[in-house]
Amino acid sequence: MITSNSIGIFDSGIGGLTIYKELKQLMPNESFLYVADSNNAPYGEKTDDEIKRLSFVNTQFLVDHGVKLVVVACNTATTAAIKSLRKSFSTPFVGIEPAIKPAAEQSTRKKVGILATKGTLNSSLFHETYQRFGKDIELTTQVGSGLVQLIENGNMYSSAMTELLKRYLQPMIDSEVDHLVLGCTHYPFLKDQIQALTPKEIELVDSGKAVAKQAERLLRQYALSNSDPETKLDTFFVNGVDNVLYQFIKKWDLAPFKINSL
């Protein structure tokens, strides 16, 4: 594997851009190849078999393009498919799981909320993570049905989004949680709105920085880090409407980029 090869990222849509942003900021010398499977979003409402199939297709595409590491930038795909992906491909993988551990460790009230997809909350990995790190906390869970679709369709600041967030956040407010885990990579896009709708003492927690640090560790472990500081071009492949994806990447201005259709 060549150190100048790109890091691959895939998600069910634009949610993984929140992970891409953390990766790029931590590792500006790296180039990235991103697959947005927007036509099949959200993964959280599909069966495990379908999620595994889609994850395999996305990974094969990235591997065929010579990536040196694959970041599964989707909580649902991680929980359903990463074990089988690691068995099928020799490329190193980084997955995502809800940030229950840091939320549990930092919570003073020992009351934590988690907003996630149905697929993530029903997964064995989620329950294993909760048993390992969350046994001493009171956990309030909420399926964020409809949030991903609104984000993907460019309706992030719509009245429909506000109404859904109010409905989903109220049980956590009533439970007096002091930490709220954003258990889907799309949800960090909603941080400002969530903070506006919740008491100021509720701390929002996501996995972005932890995922970026793990990817950096793996690159060092396999001697795959790129030390060349020359500006890199990042490439994004999308099989749906690309205007929302374009707006975020353009706004962040992290690197030159191009967008291709899948």
Ligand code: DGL
Second form
Amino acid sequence: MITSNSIGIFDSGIGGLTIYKELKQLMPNESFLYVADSNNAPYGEKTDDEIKRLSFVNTQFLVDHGVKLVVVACNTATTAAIKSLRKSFSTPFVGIEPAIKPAAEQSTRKKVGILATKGTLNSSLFHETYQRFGKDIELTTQVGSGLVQLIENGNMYSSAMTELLKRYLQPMIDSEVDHLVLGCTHYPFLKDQIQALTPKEIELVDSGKAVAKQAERLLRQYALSNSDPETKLDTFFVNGVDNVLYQFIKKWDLAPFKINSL
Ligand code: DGL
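Okay, that one was the form predicted on its own. Can I see the form predicted in complex with ligand DGL too?
Shown next: the complete complex, the earlier chain at its head.
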């Protein structure tokens, strides 16, 4: 087994980059190994069994590369697979779930919208979270079909994207939500466009910072943090087209990196 002392991250594609960015900003001393399973995106339209199977393949790859922690940077994979992953691997895991709790707490109108994949919104983990934190709010849910594909295909800024967003956001505007939860790690890429299409008073909420803090806490708890301040190389494994991924990592300029095919 290769021991890399890195933090492993996986997603169905480039969505998890929004989490990688938060992790790297919070923990610049850490190196990261990222798996983008773009050939199999979107996960959100697949069965639970299929999402579990793909999540096991991604995790096994990261574990074989000696990662010390796995961040499941995908709401859909977390809801479908994290319980089984925790049972099967001894590596610590951090997952991501839609930020219903903070949105419900902060909402003054007690009206919250959530945009997520079909897999996430239909999952029992989502319903458990909603039962715990969302009972006192009116929740408007919307499946974001098609958004992930447009982002993965490099068509983030397109008339097709604008049309879909308008269609998905209108019910939230009509219900007068004051908080909108971005319940898929691909969606923070759409923040500017969503803000341009919604009234100013709607706050967009995502879980990226909370996930990064949880990862940092776990590393400290297991005494796995890396304190060597030398700049670390991050490695991205992609099995689809890598140009969209490359553009973002290059633009953010967070660390030296290399991209390998998966
Ligand atoms: N980025 C993922 C999520 O957070 C998955 C999107 C998809 O592949 O459908 O749900």
